[in-house]
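Single chain ahead, written as structure tokens, the form predicted on its own.
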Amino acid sequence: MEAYILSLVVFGALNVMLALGLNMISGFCGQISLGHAAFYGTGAYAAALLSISGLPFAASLALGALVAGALGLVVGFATLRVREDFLAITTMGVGFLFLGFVRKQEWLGGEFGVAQIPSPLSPLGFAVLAVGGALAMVALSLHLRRSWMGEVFRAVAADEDAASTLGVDTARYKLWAFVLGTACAGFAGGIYAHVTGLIVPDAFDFIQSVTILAMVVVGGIGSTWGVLAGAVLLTLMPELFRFVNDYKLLIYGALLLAVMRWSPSGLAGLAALVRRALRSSPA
């Protein structure tokens, strides 16, 4: 039972990291990405191979995040001239390219993935590391939101052309958003690889990207606390409702439709409505 709870804590924290990373790209800067799982996988594969080659665990995690951030920089640069629906389709293509690449590379294990990845920590140690990483990314997200860079991100998200007219180097800040968000995903991927000891391509497929996006949308795109709540909720749902686990994707789709129809701001928007209602109600 204890091992199960620790595992749930680890994967919940990993989902928080993934959702917050995507929120930096899509929520803060308005760049819709449907290929976030590719960067999760990049960090996982890079960290796993580095650890197997004998590099220390901490260095493998850091370099895995760096490699994912570097790929994010390349993808961000390649997508500078596309926006909205075209950007979403392009990032979706990046996800498929990643899967196609790793499945065809024998040195990456092909369809069978990479096995016998060192696991240097106990289950409790991994839980502490994952929660610590998630809290660090919450702090980073809150700091970005309140900083001058966050103001620039919001300007780019609101109207990129207007921001450019006012002298904002929109390309630079879009690249920053991609690098930060994808590095967060890569760090989560490195932890995932060492926790499981085995990584396969299917763990980073399009469904995983959609699941991460669902966490962001359900929580409230652009809201740090809302996204955190969305990630925790969608981590717990399959565990609490195992009897409908075969219909998980159907439930996620229905939940997304419901949120977009009745509460486009997600859980963060509902929380704000409740607060306003409580303040306006008579004592």
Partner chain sequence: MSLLEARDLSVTFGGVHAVRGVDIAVERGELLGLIGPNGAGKTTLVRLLTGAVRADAGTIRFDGHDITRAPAYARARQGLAMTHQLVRPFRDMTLAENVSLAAAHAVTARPLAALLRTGRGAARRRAGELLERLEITEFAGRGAATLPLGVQKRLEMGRAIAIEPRLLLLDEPLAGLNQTEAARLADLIATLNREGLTVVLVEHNLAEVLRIATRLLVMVEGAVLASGAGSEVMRRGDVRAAYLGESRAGTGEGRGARG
The other form holds:
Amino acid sequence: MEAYILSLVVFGALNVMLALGLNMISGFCGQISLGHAAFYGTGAYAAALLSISGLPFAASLALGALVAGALGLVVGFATLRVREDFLAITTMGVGFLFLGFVRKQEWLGGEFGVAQIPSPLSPLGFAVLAVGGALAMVALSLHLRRSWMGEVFRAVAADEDAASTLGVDTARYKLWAFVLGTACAGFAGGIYAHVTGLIVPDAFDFIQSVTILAMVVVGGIGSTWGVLAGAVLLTLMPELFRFVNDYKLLIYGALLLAVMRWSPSGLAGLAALVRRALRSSPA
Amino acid sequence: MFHLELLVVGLIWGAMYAMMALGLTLVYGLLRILHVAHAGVFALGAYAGVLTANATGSLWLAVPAAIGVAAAVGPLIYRFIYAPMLSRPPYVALIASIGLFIAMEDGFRLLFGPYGLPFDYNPWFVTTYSLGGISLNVVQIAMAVSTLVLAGAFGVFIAATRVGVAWRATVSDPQMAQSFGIDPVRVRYLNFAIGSAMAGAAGLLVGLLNNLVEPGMGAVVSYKGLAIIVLGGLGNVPGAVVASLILGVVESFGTVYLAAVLDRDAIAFAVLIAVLLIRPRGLFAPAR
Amino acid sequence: MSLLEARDLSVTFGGVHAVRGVDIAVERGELLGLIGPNGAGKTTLVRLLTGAVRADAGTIRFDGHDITRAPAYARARQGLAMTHQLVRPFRDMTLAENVSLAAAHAVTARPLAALLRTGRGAARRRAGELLERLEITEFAGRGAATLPLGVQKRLEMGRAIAIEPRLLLLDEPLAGLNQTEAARLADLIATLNREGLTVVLVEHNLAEVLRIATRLLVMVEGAVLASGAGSEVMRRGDVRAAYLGESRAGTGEGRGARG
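Give me the form predicted in complex with its partner chain now, not the form predicted on its own.
Below: every chain and molecule of the assembly, starting with the one above.
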């Protein structure tokens, strides 16, 4: 039972990191990415291989995040000229390309992935690490929103060309968003690889990207607290309601659809509505 | 000979992609929506076809069933999902569409089982003809022929009929079209009906070709369809057809020559990304 | 040396020469009115100068530096600001936030500094001054998308001035405003110019342009037709001919036409 709870905590925290990272790119900076799982996978593979080669755990984690961030930089750079719908499809393509590449690489274990990744921490240790990492990312996300960079991100999301007439190098800011967001995913990937001890390519497929996106969107794209809530909710939902597990994708899909249809700003938008209603009605 | 065979097989797959991509690019051209759930309609057509064929024992009845069900569902998707979202930022409809597609896929799995449904009786699959030394079954021939017929009919429809002209006018300037008495909403329904009918037909043909209709059959086609319409220049109908054929051929050769580096389904995106790096608005995008 | 000098600028869109072989020099301290019938290429010229559109041929020098190949943001940093013909505020930000962001240009020029800093004080004060100046303080906390057009036009101008430009390119700032609003905004533009800001004013409202411009430049069919003092230029036969058919020209009527 305790092991179950601890693993739930770890996966919840990993999802929080993934969702917050994607939110930096898509929510804050307005660059829709449909391939976030590729960076999660990059971090996982990099950290796993480094660990197996004998590097200390902490260094593997850090390098995993770094490699994912570097790939984020490359992808960001390659997609700089591509906007909106084109960007969404291109990032989706990056996800498929990652998968198609990894599956065929013998040195990455092909379809079978990488096994026997060292497990340096106890389950409790992993839970503490993951929660600590998630909290650090919440702090980073909140700071980012308040910083001038966050303000520029809002402007870029609203109107890139208008932002550049104010002297803002929009390309560099978009790259920052990509690097920060993908490094978060890479860090989460490193933890994931060491927790499970085994990684396979299919863990980082399009459905995983969409699942992360679902957390962001259900929580409320652009809102740190909303996304945090979305990630926790979508992690717990299949666990709390056992029957949900069998219909997981059906429900994820329906949830995405329903949120977009009736409340595009997600839980955060609903919370804002409730707050406003409470304020305006004499209590 | 081997290369010729790769070329022909590639073109046939390309023809199937074109049937998918036409619907996608029609929707994009009219509404600026990346209609991912189009692949759900594709799979739905295949299911309608296989269920009809197995219930009645007639493959011929499966054709109208697949096309009819798909053509009915497409406009419903527009009415109940996209229409209320048109004023929102583009990602809203895109994410909703992904959600709908995933839900449909899982719905098929829950209703008809994870392993899919084979055709009880599929003579088209086993009847083969030899054309210039290349052996093709009836389904493959049907795929090529129906794409030619559909694309041709569509071209005539667009160029020569009243409704087609209305459609074109609505795509290029909705307000102008409206002032000439064209009802843009009706054009949209028509658009979804035609595009979905083609997807349903494509779905049935792919089901026949694999002799299996399975829940996930739409997924890869759907994402490739998006890659294709981006390659073709979003909303550009001839561009989408040419890009489909190119992709079919590249994949066909790629599975032989790139197999060590990339799997088949990633090739589309490798091509896509390479092209977008050079031409960020696709191969056949109009000038600014 | 002129503040801005463009030589032989040309650009083609889909086979149409939108701007062909334009030479233009903007002198320090002047308020240059750029006029011409619809489709004359005025907006395209502004977009060429600010870097929104790349020239097919020609050179642009700003304060002695060749900026022909410089991206839009780099030109803005050198002191070339613009307003858009169709207003483009950052829609989900308040008016004050819009202008503050522009006022923080020294911070936002360096992403790392922008990441580390959160203090809004200085930028907000500067934005407050500008809003005061533009007489839109009362709207400071309102969402930019919800503001009336007159306010949005001033917001555009405030944002442009906030980056402390040396040259301000205004693309039809008076379009869509009523006569009183247009006259007041024109007065403000004239005042800014008297205080030392060089201005290029693209405008269809000829009455206001003639009133405040220190020099006129007339464009027709993508080329410069005439340049000189307002009254002189308007007396020329070819200029009058170019405006024939532009029925509303010279009446000073506000309009939302494309340039």
